[in-house]
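A single chain comes next, written as structure tokens; it is the form predicted on its own.
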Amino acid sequence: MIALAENRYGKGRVRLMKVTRHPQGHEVREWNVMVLLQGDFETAHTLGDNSKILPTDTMKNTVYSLARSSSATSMEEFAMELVEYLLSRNPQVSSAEVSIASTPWKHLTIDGAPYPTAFMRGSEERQTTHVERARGAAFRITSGLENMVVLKTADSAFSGYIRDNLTTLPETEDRLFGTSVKATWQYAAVSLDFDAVRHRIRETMLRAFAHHKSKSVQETLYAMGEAVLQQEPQAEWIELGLPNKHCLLVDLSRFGQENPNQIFVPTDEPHGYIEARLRRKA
């Protein structure tokens, strides 16, 4: 006998676009947004009734629909709004879900000045927002972002590890360390400024990131997010993504030359991969 499981189905990469415009100028903000939604769906799985299914183009304009009308300004923001829509018309569904995905731009500046309607794309750092809500149950929002691409050229070493046959790696105290920030947080409420929030937890990883004297990745780790945890109220627990992208010293010696630490080269792959969720002790 075989008996349907846990299931779920929606729309993915829906790209939106909206430009809010104020007479003092424009804001430009590019959301790529992912539905799901789990309910009772299982006949159009065993019996191929489809009576009980939201077309996924449905959900796609709905998106757009909803954007138009929406003066929501962060992602979390909208996030509930297409969530509770969805929940509001759609009784055979349970429980909703909407991710959603930034693309940062940001004001051609134009003789030292921002300029009101025109816009460069920003750098590959990506801000994320995951937002569910089951029928009759609290929203549970996270937060995040990812590829913050950043590097320390001091303060960073790696030494004391463990050391056997197949061990190449030199012990340093003196290294360049570079990684791309994946990070994902648990909000403790959902009436928040979250773009302030989110402002604040990224600044504080940064500046974490950018005074702590490093053994390893690890300890910069759990250094960025003990310091979140610590500032941040309004974060109930954060983890974080911290690949080693590693920047190799080139051996200058066949050349007759000296590399204080000044030539390297830079590597994507392979890299070590570093990952913590950090909460408050009970």
Given for the second form:
Number of protein chains: 4
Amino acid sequence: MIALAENRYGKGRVRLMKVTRHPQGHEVREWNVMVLLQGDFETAHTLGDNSKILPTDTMKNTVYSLARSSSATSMEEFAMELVEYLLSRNPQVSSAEVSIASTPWKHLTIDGAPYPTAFMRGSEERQTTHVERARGAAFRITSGLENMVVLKTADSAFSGYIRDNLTTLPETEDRLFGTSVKATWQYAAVSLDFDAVRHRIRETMLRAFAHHKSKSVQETLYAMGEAVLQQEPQAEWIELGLPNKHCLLVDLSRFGQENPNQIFVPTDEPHGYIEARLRRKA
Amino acid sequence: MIALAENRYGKGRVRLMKVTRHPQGHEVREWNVMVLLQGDFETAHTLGDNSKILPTDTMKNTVYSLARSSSATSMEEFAMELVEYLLSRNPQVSSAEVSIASTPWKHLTIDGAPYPTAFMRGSEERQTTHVERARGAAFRITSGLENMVVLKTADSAFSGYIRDNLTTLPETEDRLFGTSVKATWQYAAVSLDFDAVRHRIRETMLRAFAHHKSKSVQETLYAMGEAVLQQEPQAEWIELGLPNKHCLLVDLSRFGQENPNQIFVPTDEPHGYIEARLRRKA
Amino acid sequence: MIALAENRYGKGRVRLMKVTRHPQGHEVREWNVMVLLQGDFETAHTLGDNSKILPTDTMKNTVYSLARSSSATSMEEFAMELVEYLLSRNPQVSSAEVSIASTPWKHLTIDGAPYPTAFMRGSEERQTTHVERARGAAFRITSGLENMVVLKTADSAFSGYIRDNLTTLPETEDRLFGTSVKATWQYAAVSLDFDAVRHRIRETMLRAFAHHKSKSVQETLYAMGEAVLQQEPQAEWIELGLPNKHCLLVDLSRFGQENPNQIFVPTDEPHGYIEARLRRKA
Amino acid sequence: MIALAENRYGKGRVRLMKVTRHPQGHEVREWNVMVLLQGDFETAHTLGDNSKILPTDTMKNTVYSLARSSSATSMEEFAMELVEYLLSRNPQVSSAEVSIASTPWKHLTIDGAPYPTAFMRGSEERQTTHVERARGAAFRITSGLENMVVLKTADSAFSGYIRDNLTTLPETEDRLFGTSVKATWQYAAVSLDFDAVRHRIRETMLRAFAHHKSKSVQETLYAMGEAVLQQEPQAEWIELGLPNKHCLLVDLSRFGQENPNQIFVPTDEPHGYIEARLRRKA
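And the form predicted in complex with another copy of the chain, for comparison with the form predicted on its own?
All chains and molecules follow, beginning with the one already shown.
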């Protein structure tokens, strides 16, 4: 006999651009939204009975309609509103979750000043949030960022590791350390100045990355997470994923040239990958 | 006080092409390998002590060295060998996992026959496996596939769903149903003809997809999973993820033309998304 | 003084899926269309006068409307129809061009037979055409394909090249030769069985690639192009672009292992690149 | 009879990161280089004679070796050095061309100041150059940028265009205008402060984009190009390509809501595309 176990459904890649028009200028927010529902959907799977199915097309419409009426300015608040809306109107839904990734836009700087109605898209870094609520339970809010690409050209070593018959990596006290940071943290509260906290957490991670005398990606990852938990009481835990995007020193001795850490080949593959979660001790 | 919680590290995107040279022709396998280790790495994070760190560069070398000496023909067997090798040589490792995705290559057909030493790369579909073992425990082998893009042009309806003030989707008894299948199943045994089982599971899913009189993506997903579990005793459970890659019927009535399900706009975003796991009942 | 030189405009990435419904089964064609116009558009640029501008949104509508009424089965014929339609209705247009790339779909094979209403998407190879006509002049039709990824595991050497102080590449009589073929050819006529000719040209290139005793990418490229021009009188010239997607032999001697052309690292970058056009001699 | 027409070959995606180490801090430049040669290569194609073939692997080595010894700070100067080097050492080469695209990196700002040895990667915008020289002729230097993604939320209209039976686009006096600028300009001289000129051209384009009261993409494109040619005598001509990345106003009237240009769906496809070259009048 076969049974339906975990299941959920929803709508992904709902793209939204919201333009807020102040007298002194405009603001733009670009969000990519995903909505997922869990609930009493067994007969849809087993009998083709759609009577409890909210179409994913309607979820898309809900995102746009709510974006118009909402006064939320942070992704976290808007995601909470969406979750509430979906739970309140759909008794068959046991749990709703909303993920949002935002694309950075900045006012163009023209003649030294921000131009009020013209914008430039920023880097591939994305600010993210994931808000989930089971009916009758509390909100679970994790926020984060991904694809924050950074590089240290000093204060990065890697030595003292295991050496065996398959070791070919030379030990080094001075290498390039490039990575694309993915971070996720969980909030202790549902009522916060989310954008301000996010900004501080991001700055804290960057400061730790820049200042760290790194003996390994592991050690730098830990230093970044530790700094966040020490300085930001609203973050209950933080998880960091750091691919090691290797920059290979070119062997120029074959051509009679020295290469004192100047000429490198940046590579995308293969890459090291280090991930860890840091939490507060009881 | 801060503590290190879950953590792991390893090497990703280790690309391997293995050419097997038989007298009657060659075979090529292209695999993309990821290795991840868990274990006693706390002091690497907190003290910068690398004495228990196997460099990810060495993991890469291990993949290539083992690929040469191995007689494994399936990804699952090779991943098990890699896991065993890493556990046996690294007492500080508590758990090792290896993921492999294979890229399809076929012999070129020249004048009606397969040419023994020339090949064409196939579709973006990838066959996958994930093998994990904690020291002292059994192997856990899940295999699957992803990005298998299929389309039904008949026998797909969607109606009878919830209608509210945000509903704009028209009900239909005849739509296009396009999706990119991601499937994962867990094996009950560690000694199997993995390639043969995989082939049967894939064929079973495709047959169910083609034959199904679909009332929803949910119902078709269930039919595909149910068929696999009914016909393949080695699969303990199966999980399916089906994005609904909408093909929108173009409204040609604006131009005085009928459009009896002939002209569509294929879209990538937004997309519906349905996922579920099916298991055997106790 | 500033002047407007060459200029054109149009609509890109117009995606079209056309389902043809026969009693014995369906056919699907997925095309990605781009339309570009040249003409008397100077005042749009210099004065903001849009009175001669056909909106690109209307071009998109034209693609869909014409796709419905057209009986063309090949991309080339449909592109010619579009070009004619745009020229005939827009006297301000001096030249129109349409590019189409088609995505491969095949009937699913179920229990050994093609299933009439279920399909699988093929590889990333794209069949292409580009049709252009200046008012009063003849059609210029070039067709082609791109991203046809092929590999030779035998009969490929590279030696006897220039050696200097920056040479590090070892000469070899037996290497892997992988490439992603881009080909474009020009037709001598406007009334042809385009799909049949395309099929023959593609088969001819693949046969030449498989059979060739290659001394370089250059020599194989030439052999492929020469075969096409020799066997297909409708092709006036052919241009081929072959990136050399290097597969690097892994040095296993460091680990005490031989590697008789068995274990390779496939790479995407850097890559060699060879391109040439072959024509008929007067 | 078949003849070899235009042909060239070289190496693409040669990735280079150069770290310059000053006492007060480091600088990083990341360049992606392509080298292409034309010359007397006919017998390589027709006879498999490689004696005049400089291996593309050697071209890659040349990039790295020259990057070490070069004192060029701009892409344009380095590309000229590479072209000269290749021409001077290879009498069989009739023409050499080098293309470079640079990836933006900025010092991390830590506690309000640039950190001397830590960096963040910027947007997907790329600065580009293409330097070509035929033996005995002058350098031809075109530089540019691509993927500069900008948006106007005011001062953009589109009306007064052709209306016919396939028109569905509503006229508007206030729309969003988003684009991804690709620009190429040719220099009149070979000895310039290339980075300074590039910076001025980029600023000029952005200023024109922000200030323009746009009646169409065409008109804004012209205004941007005209401003560059008026203000930068070193630019002989400029070519601009502006995809119109449509932001669609969501119809919320279906839900009883107004949408006064606030809620949009950003889209990638289909997209308008406008390109033009502006030159100085004789």
